[in-house]
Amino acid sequence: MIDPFSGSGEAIRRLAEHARKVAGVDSPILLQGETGSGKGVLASWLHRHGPRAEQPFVDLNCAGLSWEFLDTELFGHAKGAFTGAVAEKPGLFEVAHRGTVFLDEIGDVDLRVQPKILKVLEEKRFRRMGEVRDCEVDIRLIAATHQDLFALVGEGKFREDLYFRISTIPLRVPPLRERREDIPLLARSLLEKLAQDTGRAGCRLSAAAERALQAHAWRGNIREMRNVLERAVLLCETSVIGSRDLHFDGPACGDGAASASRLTLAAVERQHIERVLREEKGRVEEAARRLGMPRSTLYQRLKAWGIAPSKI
């Protein structure tokens, strides 16, 4: 997993005395930022630096989901609560008891289920659905959102009370574009881990891919980050990853990388085959090892795809 904290510049820096002040209380924890910027890596590093690190740690993205099947995962149902609820139940509060429940997108819940969470949050108890008594529950919740609550409250989207009680803590996640003297180190992480996922340990980046890197907007973060590297790692035929080899989305993007940028995964993943099995001489069982499956799946793929091992 990536390290939260990695980079050296201010924003990082100040992010990370912030987080390590707050990883051992127990008050809500609110997390700011833009899509794909390591919220979730946050959280994740908060529960195993604070009291509760060796209890669960349970995550939901609310964004898009139903208010129906939001409430029956959170707080559960009964046996018999509605149609198709063939057997009881628990839902992750109840799951998370003395852990962390880490809610991404809390800004997207509905405003039936807003006023159960803070139930939680002010009686640690709750009721399933389909049942008549309380359950009690002690956890801790971390919350993060790419959007202005606040403005939210105004618009009568989000409950007044509930955000005033989960920013109790807030901490904001700075985007790429603030920490670009962190870029290098970042990508470095992400691809040593992709090399090793990928079967090509050993592949490194070049001064100009760095610098290419330093220089792109970034507006998908860390996420963008790791499928623009991803890609490098399957389609780079060596293992220096040069500011060719770097594809990156978007409309400014050039007619060859928009080109790349447009392949399926399906697609980059036969691509990836094909070339480990050309160094390894057809060798399907090396190709395997190094490809990281087993060698009756390689088989399978390269059938459906009318390759002959022999002939690459």
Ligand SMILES: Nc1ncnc2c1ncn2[C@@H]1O[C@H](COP(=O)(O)OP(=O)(O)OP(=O)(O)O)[C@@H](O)[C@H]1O
Second form
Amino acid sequence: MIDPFSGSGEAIRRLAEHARKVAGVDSPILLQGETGSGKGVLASWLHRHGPRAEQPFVDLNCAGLSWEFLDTELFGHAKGAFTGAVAEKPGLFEVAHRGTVFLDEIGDVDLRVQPKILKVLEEKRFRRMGEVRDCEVDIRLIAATHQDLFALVGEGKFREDLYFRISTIPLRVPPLRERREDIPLLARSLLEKLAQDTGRAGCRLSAAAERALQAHAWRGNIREMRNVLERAVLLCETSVIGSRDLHFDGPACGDGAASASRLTLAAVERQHIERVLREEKGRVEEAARRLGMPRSTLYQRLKAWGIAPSKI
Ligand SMILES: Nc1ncnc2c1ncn2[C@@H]1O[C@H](COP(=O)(O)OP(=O)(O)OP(=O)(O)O)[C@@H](O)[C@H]1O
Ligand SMILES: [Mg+2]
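Can I have the other form now, the form predicted in complex with the named molecule, not the form predicted on its own?
First the chain shown before, then all remaining chains and molecules of the complex.
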């Protein structure tokens, strides 16, 4: 069970305080936050800390789903409702009766499905495709989005009535760059788990590695940090992970010069070389030309770091 509030910074402390207050109520909750910031983890925490904890928790990521698919996933269908509906199918709302439904990426829900979700929230009823009678259902809805739903309302892509209904209790999950003080603790707890899972218990971060983690932009938030640490645990040769063992996916540093200045020159150089090499899809000759260094020097550097250009 993951604790969504690891850290002691102001932002996460405030979120924990709000979450504790609303876990027990039945009103819909809207979680807003960037990708990978922990909305899913928080949704399941809210369910486990409320009166519905013993009942089902059913989640669905609504991104990229056609409206027909989403409609039958959520509300089910009767036998013969359409070609291919060979058997009756209960929807997720029915399966979650007395429990919680977590709809991730609610901003992607088609306008044709939105009124049915509103009806479930307002009247606790819905109708399966191909049936004439409504079913009653009792669920608590938690929705999440990385989009600005209010802007989607303005663009006519999201119903205003549904927006107001699901945002009764809005909770904003802060991005990692707004909670840099929590990064060392979060990194240590992620690392402990990863090290155990990969049979490398006892693996720890050097002080320089912790500083590098704190300085990074983390556009992919906790998910990105988990990936960076997993890679480091698997590739590092000793039980201490140094800054050289951290291979970041995105730009080297977060908020410009201030965070860049916290990295050593060697770390910045390595990150830049890796980035160019990635952009050149591992072609050393092209990368060396862009970096303005002899090809042989680049080969030497990569060899010293144990990086195979084809695997970058
Ligand atoms: N507080 C935390 N401690 C440890 N791991 C966490 C924490 N929060 C999130 N994670 C991990 O980070 C990853 C992303 O979390 P999650 O799926 O909850 O983010 P999200 O905001 O729902 O992302 P998306 O918008 O892409 O759906 C998961 O692997 C999750 O286990
Ligand atoms: Mg999610």
